[in-house]
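The chain below stands alone and is given as structure tokens, in the form predicted alone.
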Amino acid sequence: MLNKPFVIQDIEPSVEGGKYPIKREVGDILTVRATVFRDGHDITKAVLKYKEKYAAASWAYTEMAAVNPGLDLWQGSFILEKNARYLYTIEAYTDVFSSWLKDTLKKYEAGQDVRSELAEGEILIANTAGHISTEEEKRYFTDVMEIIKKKKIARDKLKIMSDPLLMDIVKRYAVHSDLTVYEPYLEVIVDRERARYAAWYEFFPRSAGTVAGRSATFKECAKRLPAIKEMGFDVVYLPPIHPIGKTKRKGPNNSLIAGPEDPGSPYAIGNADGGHYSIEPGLGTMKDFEKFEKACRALDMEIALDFAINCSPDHPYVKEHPDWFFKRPDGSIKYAENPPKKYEDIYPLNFYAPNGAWKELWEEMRKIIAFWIEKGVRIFRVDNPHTKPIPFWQWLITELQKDHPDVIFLSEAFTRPPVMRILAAAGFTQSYTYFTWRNFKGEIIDYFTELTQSNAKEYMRGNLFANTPDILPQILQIGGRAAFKMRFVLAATLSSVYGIYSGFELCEGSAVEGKEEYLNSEKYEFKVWDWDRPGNIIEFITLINQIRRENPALHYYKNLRFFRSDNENILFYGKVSPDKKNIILVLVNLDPFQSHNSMVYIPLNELGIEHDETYELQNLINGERKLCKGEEFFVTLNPDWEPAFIFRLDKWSYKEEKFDYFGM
């Protein structure tokens, strides 16, 4: 290390110094900052280098600039052009020739004798000659060296040695004996846009029919797709579609005894008809699924398939691979438990299975995902990933994305914050969040500031589900139609990616008493829904999704900022597009029961607007337009009318140079 004098530290963005990759999307410009320095006063050069991780391409280089020389802070950028994984790092070295020239010129200008320095300079230049690769540059270099030798006056020699073309050649071909490279290399996962911007709609395919008491088929599900598309959704998320176990099958409302016609929970996977590679016969055949997948694609939607690593006692694995399961002392297989709860219809897999069996198990999980990828699925929602080893997910996602970088993984982990964060860092593309339980102004601001402005934004994308088959939040149970509309606006605008579970558009709020669980849940029975049920908010959902599509500011995740409002029940926040021309301001009444008003304060300085300038606010929900001056704006939000306003702010003039507050 004696010949590696450079210190390269505090690289941003990074996750734990490069232990885990950061995340970006195709087309992003990755800007990297670092502290780079060495002893002494010689001229330092810092270079950002990068390449695709799994391609044979050589490194590409871009020079970094000293953005704060006093703090040795350097910055460089490059464009992320492909849906792939990239490696990046920083190199630093001493620009020996420029350092020599700088000091020699100072001595010469001070009237000192520089004959020795000039001789040193000639040696530095000559040492470069053997590394020049083009004939044209070699000829130029030879001619210049001859001229330098012929010149006798120091001023003339220095003039030639300062020639920009000569300096450029020396710079490019010089050997840097003190070259220092930051290791280990850092990594960025470059996802496709749908990883950041999408609206998810979850529904049980068996409940898409019109006949009570039987499963709908994929053919019937396909008839439901145009209505889902019309509402503005991009991703159709399906709970498990595999054969359902019969042993210890659950009955209605999670009862322990099922009747002969009860379908059971689709999360108890596997029976004589197959396991994770098979289709529940009531839904149809594999060909029916493939046709359904193509029907989604034809509407520019994608299927997200649930990857639930659960096995019923009837799953083929139980007989074929009994060593993959947890065993009791008597040799029998343990069923799942969360004491005192028992889940006797599910056998959990042991990802630490002894005698090397875990290796076969891990590889089998990879094969399952690869199988469905071949069937056209590119999005997977993973059930309870926090109950499996982090190294397993890191390995699995990396292995699959080597060949299929467009695959998206959503982590369904409602667990401790450190576990949720490490799953995201390990490779999950998106993450469930605590949004479902954040209802008050202060906690919403604190939580989403953490998600979008702390280092978590470098690796964790929050997918905001307003409800799930397992979670009917208290606010939706008691808040009525206004609560559904309010929570929908929050989900759809706080994040660029969000989801709802079917029934939300019908304001379905019937719960098991004292619990956040749906009464008569379709997890345990067939359902037939009336999609035109009175009181639905389908038109409202369609409008909000249209607003999302038409306003680029809402396509981004990290550009969320909160603003001041004087009422604790009114949340005020905004987003701005990367080109700074689309400005969206959102106001939400968090109280579904009462009307509230407030003075709110529009951050004119950050938006590049003078206090005496006129600007226009257009309410994209009700169409009203207002001309405004100044930062104060008074609003009244009545939940019986509309619990939220979404304004587009149109400036009457643009002052780009002032407008740098919002980051993407």
Contents of the next structure:
Number of protein chains: 2
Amino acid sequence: MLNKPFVIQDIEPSVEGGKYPIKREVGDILTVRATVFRDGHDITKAVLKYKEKYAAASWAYTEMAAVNPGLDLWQGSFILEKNARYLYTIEAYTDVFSSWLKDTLKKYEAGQDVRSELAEGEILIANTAGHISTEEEKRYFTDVMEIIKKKKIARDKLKIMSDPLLMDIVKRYAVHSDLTVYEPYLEVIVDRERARYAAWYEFFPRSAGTVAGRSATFKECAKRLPAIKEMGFDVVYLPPIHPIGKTKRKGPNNSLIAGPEDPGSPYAIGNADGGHYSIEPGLGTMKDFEKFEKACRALDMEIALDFAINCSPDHPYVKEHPDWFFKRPDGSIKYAENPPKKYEDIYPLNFYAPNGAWKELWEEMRKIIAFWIEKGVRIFRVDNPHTKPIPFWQWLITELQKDHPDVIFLSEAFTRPPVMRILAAAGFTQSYTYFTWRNFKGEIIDYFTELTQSNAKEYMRGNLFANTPDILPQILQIGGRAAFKMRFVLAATLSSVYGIYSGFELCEGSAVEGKEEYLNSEKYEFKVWDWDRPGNIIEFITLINQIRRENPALHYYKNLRFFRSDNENILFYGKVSPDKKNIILVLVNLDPFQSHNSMVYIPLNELGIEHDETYELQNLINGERKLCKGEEFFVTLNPDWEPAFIFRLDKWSYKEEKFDYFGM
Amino acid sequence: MLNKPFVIQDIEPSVEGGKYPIKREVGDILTVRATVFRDGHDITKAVLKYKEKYAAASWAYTEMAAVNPGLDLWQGSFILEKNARYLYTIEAYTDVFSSWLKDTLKKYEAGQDVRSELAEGEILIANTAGHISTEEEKRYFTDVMEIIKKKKIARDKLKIMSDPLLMDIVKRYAVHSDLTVYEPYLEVIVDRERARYAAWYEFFPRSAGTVAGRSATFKECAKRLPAIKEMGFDVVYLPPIHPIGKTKRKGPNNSLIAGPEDPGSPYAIGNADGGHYSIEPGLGTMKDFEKFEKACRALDMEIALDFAINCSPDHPYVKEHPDWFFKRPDGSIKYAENPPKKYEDIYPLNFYAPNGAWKELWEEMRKIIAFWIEKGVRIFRVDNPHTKPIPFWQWLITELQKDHPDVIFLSEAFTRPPVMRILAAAGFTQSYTYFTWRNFKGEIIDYFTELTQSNAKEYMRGNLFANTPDILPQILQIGGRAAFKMRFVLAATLSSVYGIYSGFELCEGSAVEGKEEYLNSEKYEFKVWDWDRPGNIIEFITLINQIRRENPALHYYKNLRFFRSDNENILFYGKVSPDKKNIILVLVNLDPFQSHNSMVYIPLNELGIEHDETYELQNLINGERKLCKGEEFFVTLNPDWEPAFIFRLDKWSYKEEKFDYFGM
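Could you present the same protein in the form predicted in complex with another copy of the chain, rather than the form predicted alone shown above?
Below is the entire complex, every chain and molecule, led by the chain shown above.
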């Protein structure tokens, strides 16, 4: 038997009833809604209660308002000021004093005898006396009580008892005997802005140089940084930079036999030179890495490191911690397999290793990340997290973000939807998506509506990579330069956070026949690139990233809305900044081969534009401006010229009424 | 750090993540779905686990199937055999042996050396040896292990190791070290069928006689029973039958002053003759009640008693337990109020009474119900439950249903939607609805779609009362006989459980001017009725109840579906029995004043009828039959004649292929 009157339920936002945290960014206002009620007619108070999770802070409180009393729907908000995790919940209690006052006033106004009610009120007020903490308030309180006692007429007593100052004191110090708290507490991960808004550029550091046949060094990489910055990128993402295994090393195009000069895949980590704490000697020393990291910072970019939990047979762990691996009956260690395929250059770690060995292994993984955090790295792209336990990621990310809330984790899981979602819910800051496989209008609208409008938006941020070393999408293999531009605009404007893998800017599209893989992939070879190669779209990328920077609407993720266009090849969507001042509308021709035209429909209602109001559309790609009226707008998108338009919509906001001297 | 690989989530059906039980009826198949997965590629097993909650039964298990592997969606079912509460949950574990076998076979088929894998398999098999419980299986097992050891060729070993009988033993006795159980356990209340399928008839027992100016007795009530049975009702619901308070007793039409002969409202319970355990002497003795109860049973009807927690100032509790009531500062007991309105004939009980008095009070309430259960009553209609704590009802209903799972509670809450829902979730078997206020097509479709198709269907059963002593709906005041018939058909076919309050069959529609209240309400007066009064619809009611009995589709609640009709006044809906054999289609003219006609569209696809297939429609109200083809069907509904049609749709199921000698 538990006797608490309040029902508090349907709290939003929340994930699985509070089992997992939601995500926001610093400066966001968190608005919480819930259904709150009790039996009977007494006045309910609902309070939103919150605090930083890992600080010795006390709870802060903000009153909720009944936004829909007929549905018992309450709402409250607070500002997420720090890059930290916060707890929040809802408390409800009966506002006994207000309930008493409301009823007593009604009776008094109906001419009823309220002597008993006034006596009750005096008791209620007196009951709070012992809880008042300031001397000033105590004095005031004692004085008022004296006056109340002296007054003999109901009207006079009531007037003093409903005095706002007294009511405020009584309410603040009242003991809420029926206070009910919603549990479990809900949690919000408040990330820094770059978790939501960033442009990623991925490249293989060993291919960043100019000399063929050997690894480029971090010193050479540093020379690439100004060009990357110039294009407008914020994050420089490097595949693994650790020593590469020699046993069963893979040769060019993933062949089973490597020549003596072949560098191997950086995803087969570890050799006599070290493992996950070490730098591949071909790239330089740890000092060189640290200098490179500082060079990035100096350009206001930062490094994302690849956290790939793959050990080569030569990794130091194999000798030091054989119990972390899977073993055969004869005691030898198993290589990775997806039968009948064998990956003999990789020994997988056993995250369920028996006899508590898994605990040591988990702790070691934490130490690796902590080590690179010490080196200044704050972003980690995690390779194949879906092949490790979900509770491991939940533990790892929580532990690391306790001390380093600014650390960002990107989940590279291309797997079934529930698995991708649970990784995000477990704590990953960002997630790869199915973007490369969404090419047509209906599927793009469905997928991005789901990502940005379903409950997934509360915890999952899609980082849209237009290509990766493992994925050269079909559209880029066949669609040429127009396809590269079109897919770039989609990535950079559908999401506020996106990335490309180097070569994209050069429209590199040579694939292994019949596959989505790069021909002669950098994963297995040293490469030298001509970064100014003809036909590149560097200027276009630079422009789009500049448009992103200059338009706050594009810094946000959940504000994506799709609009109507009459042509199946023309995708029409837009974003509005939180202050509603910046309105961006994007039109993309999804067909890289053909020119298409379409009537499209500007969502005047949603944008708060009258049907007879004139507004301006400026095409930010070519600078053209146009004055428009009404919802219909006709476009022609020729992929040979520009496969996409990005319009900024501006209202005519100056009216004579606003003129300084108007009406003087 | 917790290292369990499985994620089990989104279990359906469930209410608030298992906070409240779902509801079903005896004989139902409970189908449970959930998202279940782990990291990596090992084979997952998911098992649905269930048992009776209050029996010393052990868990039963049934395997789940992966119904949509791409979404990790699993499903399993079991039959709810008893009128009891059951617990159910999902367990998941890695099927280590199957995973091993799958991989080993793939390697073997690819011509790889599998000696190490076979050794591993032998260990896996041997590991289960210690767990085998039957001697026969042990012997078999030992023999097979001997044979495996002797075989030298991989093919031979594999053949024996994949033998179905061995696999079955190994799987049954394997220890699942990574077994993960979903918690909290979910609960299902399995009610008896009458919880879902019943026709209720409410009457004031004191008005069931033939002598004016005095109370009818239970003996006289018993004489009414055959007529009620004849009309086709299952439940006889009586407003409170307890002694009625004298202090501040209400007079006719709820007037403040009662004459010496006025009987008062039966909702002001208790006087010197007793309280909630006693019978109002005017009705007879406890023995008389017991006889009346038996007379109901003999007709295969049962009594529903009113549980109204209202005490008159003369109730024995006032003297015996003054601490259960609300008190004024001077120690006197408060009457009920909704300021400035006073209800001086009622003293409300304080369900939060201080110093633990509330516990005594709650326990006393339980004892009252238990007392009437002893007298044979199994159905309780609860008056105004929303003015008492939700946890009280949750406790009370759970406690009583432990020993008496056949007890049915109907919640009479006409209040805000979340409050009505939570009462159902807390345990009420059935709920009153907003039915009397839903008159037009759109609002009927919206409301009943919500009740029967949203998650509310898992725990809330709407009992549709067409009228109550407190509600004489506007449509019945103005719509005459046609309105009574129309609203009766709606109540009796939209829901499988419905009720009327006596007088409905007589088309009694005299209201207090400008209100939805009965003029000269029986709540405050003795009445004598002419039960055969001209213009009554007893024959119609009898027919509709007979149609309900004969058509299993109408015994179910969640099978309601609305179909298309082109006229705003014509509502078209239907129900199909679980075995799909009984198909009922209902057409109602919602306008009691005018004839309307409409094209309506038979949902051929949903009913599994081909577009060129001939089917039969039989109007069960007038017996007319018609052969039809295609989806379009034209109807005219004249309220002067019949405001509704109830069709049974029959397919022509005999084909030559089914003929016994066909193809001999």
